[in-house]
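Just one chain follows, in the form predicted alone, and it is written as structure tokens.
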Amino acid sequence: MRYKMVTTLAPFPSMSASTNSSLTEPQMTAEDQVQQIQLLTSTDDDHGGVIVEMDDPMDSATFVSILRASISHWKQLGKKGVWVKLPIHLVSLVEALVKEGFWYHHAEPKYLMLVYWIPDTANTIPANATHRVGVGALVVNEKREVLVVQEKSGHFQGTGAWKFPTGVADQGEDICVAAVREVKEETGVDSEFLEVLAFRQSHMSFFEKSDLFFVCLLRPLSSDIQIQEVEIEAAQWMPFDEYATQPFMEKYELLKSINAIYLAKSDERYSGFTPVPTASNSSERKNYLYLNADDLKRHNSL
């Protein structure tokens, strides 16, 4: 870990007097004499706050004298949030920021985010991640042959029930690549975006977080199926009516109401959303809106 070293009178954090750290050493007294100040290293947020991100060992003791010097430092300055990024390897760390009042905000598999907030204010500091972004694909080829799956885990594990493949969006990942890929993960079928039929939201999911859930339809570029054998039991391609019809589909008004979206897709009735590449003005990466172009054209065009 890197520090910095910050040059002040006794007592700290007195930073007012720090200007006056040019007097000679016959003109100082004792009380001021100048002393080296220990800091952790750290980088400003967007939000008038913090972020330190730790790397080399040290003892709790050392830590907890550096660390309340730099919070003290970061008050002066008007400090608001501060962000402790903790590799797993400091993990005995852990103890001593949580008595200096920090909280957990989120963990990853290679750290732990510590936060703790300086005014007496009300505290800003965003919450974790709230939602979890999920994908389901609908294929569907030129006989209106629908790509289903049984699972070998999960929800439907021995029902005999055959279902489109699911997923969830990896970090970093758009819906329209998260589908094509869980397409090609669980059944070896190529395939090609067109749009988002519909999306749900649901609450109190996976550990008490909320739910996005993107039905996506999709265009198959293959038709050989190799299955996933790790998690998928058996793949094929079933007339959609055969598979709108199956005796548990009763059960779920979700995949009730998908189906009757697609039905109304292929007779021209419906339209959904297709994703369209935009630029933001603070990265290169570009972004996908999702829009009715069909719509849009119409409405353009007259």
The other form holds:
There are 2 protein chains.
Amino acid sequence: MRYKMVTTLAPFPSMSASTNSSLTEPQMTAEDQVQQIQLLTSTDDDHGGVIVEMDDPMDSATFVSILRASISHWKQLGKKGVWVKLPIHLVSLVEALVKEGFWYHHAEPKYLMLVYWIPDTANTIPANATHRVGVGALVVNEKREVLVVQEKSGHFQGTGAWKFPTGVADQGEDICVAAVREVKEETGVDSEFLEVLAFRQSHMSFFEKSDLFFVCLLRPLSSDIQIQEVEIEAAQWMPFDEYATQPFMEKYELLKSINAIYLAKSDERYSGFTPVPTASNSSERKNYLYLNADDLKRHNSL
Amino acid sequence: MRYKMVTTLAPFPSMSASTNSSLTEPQMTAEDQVQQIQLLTSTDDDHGGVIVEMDDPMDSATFVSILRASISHWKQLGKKGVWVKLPIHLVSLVEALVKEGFWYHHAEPKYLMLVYWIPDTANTIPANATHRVGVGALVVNEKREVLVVQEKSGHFQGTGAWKFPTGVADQGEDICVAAVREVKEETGVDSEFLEVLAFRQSHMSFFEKSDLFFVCLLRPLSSDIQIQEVEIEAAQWMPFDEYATQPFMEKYELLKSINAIYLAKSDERYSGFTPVPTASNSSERKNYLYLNADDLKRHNSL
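Now that the form predicted alone has been shown, please provide the structure of the form predicted together with a further copy of the same chain.
To see the whole picture, the full complex is given below, headed by that same chain.
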């Protein structure tokens, strides 16, 4: 169970003894003055708060009593935010937490994260994630053919429209990795990431959430097509001009803009953003900084 | 209460009558063969599913019975995903939903969204939001002075470091709007958005969530500084060279890259991504497409 025993002085040991004055009062010892109380096990976060990761089942009444003692303890320590991560199998404790003043912060299929603010000041709890990241992959070979697919479901299903592969980045996945993965998954084609040609931000795309959609240019490293049967109806290499003049494109400003960008690119007149590994402030891990590396190189070589 | 009454044929009215054969069987009428059952009020989503927005309190047992009847009804209609949006004051119904096979999809302070998949096939429930969007605003005036601040809290607190204003985009807020707002809030300075100079994607920045941080170039429209007392210790216009040579910068590759980008930019040798309003596929609303407008203009004028 994710709580620990701490030893603390009972608040008023002598008062409690005096109410039993009719009984023979035992000789008080140091041991009589301490009692065992249980506190939730927590780790500190980087912002003066604590994080509790629950795991083992507990009945609500016991939980509330330990929670209250823990909050009182953290308050004495000057802690601010209290995060409780509750796996879905402990759903019976959600109501107790909300009744104690916790509110929802975020949720994933297997857990719910609740949060509470101890100080009297306005809370500085950080905002939840607001965006999904989508990628579109324009893969063009040396013969100026685009890798295109027809999808089995979704908006273009059954319309005969040929479009470039698209998908959603996984949790923790870099944009440049997601684009290569989607192309491989949908068509079996290996490719190398070149650059982000453009990106679009759209809102209310899924309930209240927003989307950032990155259109990426990739160079193919193989040509044989092996479609993913579940999502993809058909895939092929299509001459760019045939791809770009499909009638359905007329209705899609985004796709027409991408076509204009690719034409400029193929004349070597357009620079997108290239990922450059950059040290993170706080860890050994490299993050990607996407910037106009062509322009920067040209300037630095002046 | 967010459910509706529907009239439907009871499944086996004659069987139910026959078990009472010892009783005088009443004359069956059409009215005896119908019964009132309650279903949750739902709206259809765009992917063959239904959305239920709960509001009024209900006891768990009643809720489960209405929920089961509703799912059975939706199953007959061939519905797939079932979304239940539960405001935090209905927290007492969370456990019932999970016991009926629902799981968490996402949560915000005031509600929890749960989801269920009716078909026997693998679910195609879309992923939750994975990213927060941050903005950094490089505001440089005609005297080549940068608008910089010292923050009252956070990583640089008390270090004497002068940095450009940064913040988190609100839910539904465009990057180009967020950058202008943060500058105004922190310093009182009005500004015009020019372009995204670069962006960085980083992971595990908040629990499992990722960040996309957009570094933006803005042109000031006013110069008087009025700091926001809660977050900001001080603000000033600082000559770019003085700003860029602060000793703390040595440790921050991102900041050094931004300095190099600005130097190229000020020599008119760097093009970032400019927001272009673009019609959305599905609504009247314009979304911003961010692209290298300089290159595109140059190419189109050839």
